[in-house]
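As a starting point, one isolated chain is supplied in structure tokens, in the form predicted alone.
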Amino acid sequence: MSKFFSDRYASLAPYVPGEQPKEKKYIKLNTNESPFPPSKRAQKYAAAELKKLMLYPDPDCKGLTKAIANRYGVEEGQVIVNNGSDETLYFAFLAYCDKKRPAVFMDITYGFYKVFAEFTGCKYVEVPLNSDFSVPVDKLKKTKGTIFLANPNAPTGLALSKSTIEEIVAADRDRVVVVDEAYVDFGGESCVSLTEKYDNLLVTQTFSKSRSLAGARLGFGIADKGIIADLQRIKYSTNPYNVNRTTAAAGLCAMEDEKYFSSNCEKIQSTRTWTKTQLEDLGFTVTDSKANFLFAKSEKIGGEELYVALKENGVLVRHFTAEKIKDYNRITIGSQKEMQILVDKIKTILEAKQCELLKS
């Protein structure tokens, strides 16, 4: 860093995105992107907006906001559209966390929560997951502060039921609970309907995973109108034109193309089930993921060793170094062909490992 950098951020540890390699062709199973392209209609509408790029986009994304509201059965005033769900989460940290109101999140979860907490200068509490990676619900209900809960969680893929989430929300109506549903479309249970009952609940979702728009950067939040008004105030105080014209157009079509969306989600879930079975047959322990990825470990090879070996064989997965999960790798569900290659590569790696052990 330069000598001019503010002391305020000198100790900040930034979020580390998954690898986006350019030097070699890999099968990318490391950043939870969709293996399917955006719908043809979404591509067409986004391309049409290129002719209007000399004009600012609609800061309220009215057409897209209406489509989201219609899709989830809420009023337009209960929806905010932002530059990825990360931005919605960031706004929530700014709005509802400070030195008096700590942010509360799991110790093993989406890495950006801790980054946002440190960046905004708020206090935070990391609640340890249970040994089986489940959320300690009773403890969470008693912990004071604004709760940020990824459901399904990342990188474990485990999900809480809507009724359990409701228990957490109802336990303290004087605090905000943010439920990050980035992966909910792959088998989780959405809590959007609870926003009609609880004015302290914010649900965020993204177009990056199930709607094939990771490169467009688009997300949204649904909550009581009061919470949305809070987030809009933050948005209009930072960057009101945060969603560009082409992204908004692609998002509108992606939201309306329900058949294409549902079909892709079903294919990913089916491939996830197949891959889980294959890995278990190879002796892996695999969590019961409700996301578009698997979280797996093997007693036959270390997590980092497998990650490196797969990379050398042209397959990228995500490895984390935290002590609790260092034996695991997070594996994005790609196409059926890509997952077959993954399984074949793992078989080859394990066979080679076994041969080395026998020689020694």
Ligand code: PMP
Given for the second form:
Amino acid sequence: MSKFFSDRYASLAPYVPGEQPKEKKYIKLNTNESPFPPSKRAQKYAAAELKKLMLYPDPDCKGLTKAIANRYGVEEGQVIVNNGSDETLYFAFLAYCDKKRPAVFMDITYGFYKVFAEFTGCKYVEVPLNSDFSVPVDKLKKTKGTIFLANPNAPTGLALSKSTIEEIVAADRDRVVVVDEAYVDFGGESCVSLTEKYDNLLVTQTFSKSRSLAGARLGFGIADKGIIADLQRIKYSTNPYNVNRTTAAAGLCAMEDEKYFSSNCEKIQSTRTWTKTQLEDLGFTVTDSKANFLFAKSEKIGGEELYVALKENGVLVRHFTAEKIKDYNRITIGSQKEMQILVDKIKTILEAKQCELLKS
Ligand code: PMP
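Requested next: the structure of the form predicted in complex with the named molecule (the form predicted alone having been shown above).
Expanding to the full complex; the earlier chain stays at the top.
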């Protein structure tokens, strides 16, 4: 840190992204990316934009916004497009949280919520998940402040039904509820349709997972027009050109390519079911994930120990050190072939551990 750095940020603990190693070729099951490339058409459209890069992009992303509105059956004024859903979430913190109005989120959830809260200097409340990782809905409804709810939750993968989300949104119509649907396309129930009925609901989604564009950085929010206008105000006060030309072009195709999208989501779900069964056969406890990852622990090996052993064997998964979840690992669903390798490596690691135990 330099001597010039503002006191305001001196004590920040920034978000720690999953490892993106360059030095060794790993099977990457640690940051919930898609194992499938963007469609051929998306690649072609993005490439065609390269020769126009001397021009600023359209700050309203009109074509893309229209495609999203069509896909979700909402009006264009109900959609905002941003640089990843992280940016939409950040805007929501700026717009709806401050010293008087806290952000409310679960103690075990997407780590960026706490970072945004600290960064924006708002108050925040962490609501503990129940011991089975379920959301204490009644407790949550009684809180005051702007709720940020990942649904399905990360890293547990557990999802709330649309009717439960509606209960939370309807319980207090004088506060905003942000539902982060980064993983909803893998078996969750979206609450986008509730934005017609509730002007206090913001749904955020991303192109990073189900639409194979993590590297492009693209996400969107859907809400009542009032909320979208608030977020646009913040976007136009910070960085109106936040979505670049190539990303917007690839995103447009990814939104229109319904067949490619749904077939990839189906593949992930069937590979998830297969992997879950394999892990359970090996004695793992695995949550009922509706996301493109599994959250699993074993009595036979510690969470960190398995993470390290897998890394040594060329497979990266994500381990978190928080006490409540330190026995677990979050494992992204890759291709069927990658998951077969993962399962084989885990078998070898557990067998080696068993031999060691017998020897001692
Ligand atoms: N929400 C959740 C729950 C996530 O796990 C992630 C991905 N790390 C994001 C939002 C951010 O996604 P994006 O790549 O669109 O910024």
